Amino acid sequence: MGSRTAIHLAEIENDGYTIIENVMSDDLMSRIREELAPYCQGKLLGRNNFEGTHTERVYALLAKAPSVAEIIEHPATLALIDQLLPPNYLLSAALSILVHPGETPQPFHYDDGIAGLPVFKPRPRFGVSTIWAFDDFTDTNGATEVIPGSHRWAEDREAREAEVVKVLMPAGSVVVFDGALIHRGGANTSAADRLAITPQYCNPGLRQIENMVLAVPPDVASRYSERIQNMLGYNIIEPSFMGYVDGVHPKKLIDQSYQGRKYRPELPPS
């Protein structure tokens, strides 16, 4: 593990987040913007103050903007996430967020809550989120706002405005944060848009926020790397067999020639 990686990991453990500056190329940003353009025409604004009534969100990104895969599996972030989550972790969500002028602050929230289950903070880490900046995150254009240290708080402790820290970073940068960190999208009081993409990752035994194997069906998933396919859910949890489909490895859905592993008595044949 490199010294920079160790520093970023320490910041996540202590503050709940870390910023990696200038790791996305101009070429990649341009390609992703071009692929997103047909879905960002100012017609499908948010349905409530969480999505943002002056914000356009694009879901199922890997079915619409294939270059997004390059940030989902970017080595700068995976070097951290590989240390923060168990092996075989999943892509829980991946969406773009285009915040227009006039947007108000989101409600405070954290990303890795488990709906319907009595599992409260503080607790083991369930997920890690990232937010990639396609425009400079400034003091006025809706930069993400975080509450440092709140990933360690008890469930009933509420965030106060005085505790807010704005995540200010240049375009091409990414903030990586613990899924339990309290945060929100800020108000956009500027005259410019602010675009970001947020891939979120979760423990392999949890249900993903977005149903990825429906959002990115087998014929689309087959175009991506094995790492992306595994994060979508076309895999099983080793050494168990959680995730199988009709008794076989889900890789069969995207690769008919996949031979799988040799049969062992404790596993179904693949």
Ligand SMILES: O=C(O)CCC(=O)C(=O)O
Given for the second form:
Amino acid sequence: MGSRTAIHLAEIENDGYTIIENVMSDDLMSRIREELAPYCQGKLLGRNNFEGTHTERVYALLAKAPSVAEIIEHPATLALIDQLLPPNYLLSAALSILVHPGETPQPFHYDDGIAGLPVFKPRPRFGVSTIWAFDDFTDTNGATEVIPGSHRWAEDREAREAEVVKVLMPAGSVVVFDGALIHRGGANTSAADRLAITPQYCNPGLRQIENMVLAVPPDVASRYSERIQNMLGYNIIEPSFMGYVDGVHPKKLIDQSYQGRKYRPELPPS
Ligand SMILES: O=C(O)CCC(=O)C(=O)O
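Would you mind generating the form predicted together with the named molecule now that we have the form predicted on its own?
Up next: the whole complex, starting with the chain shown before.
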């Protein structure tokens, strides 16, 4: 492992987050912006204070903006996440967040809570989130705000305003954080928009936040790399059977000739 990777991992352990600066090329940023543009026409504003009533969110991104795959499987972030989550981890969510002027702070929250599962913090890591900056994250334009160290807090400890740290970073950078880190989108008191994309990853045994195999059906998933297909859920957890479809590997829905592990012998032709 390189020394930069080790430093980033230590920051995630200690503070709950780390920033990797200037890893997205201008070309990739502009391709993604172009692909997102049809979905960001100022019409679909958030439905509540969490989504943000001055914010446009686009979900099911891999069905809409194919270049987003390049940040979901970006080597700079996966080098860290590969160390933080077990093999075969899943893409739990991937959405864009365009924060317009006038937006107020989001409620504090963390990303890897599992509704209905009676397991409370502090606990083993369930997920890792990333937020990619497409505009400079500044003091005033709605930069993500984190509570350092809160990934280790007990469930009932509440964040205080005085503990907030803004994630300031230039466009093209990414913040990688423990799924249990308390954070929120900040208020946008500037005159400019702030665009970010947040791919979030989870332990393969957990339910994804977005139902990815419905959001990205087999014919669309077939256009992506095997790594992306696996992260969407077109995979099983070896050596168990978890994730099978109709008794076979889910990759068969993408590629009928897929010769991966079989869970029952092929029936002889009748
Ligand atoms: O927009 C941001 O900076 C953070 C958004 C966020 O944390 C979320 O919606 O889960």
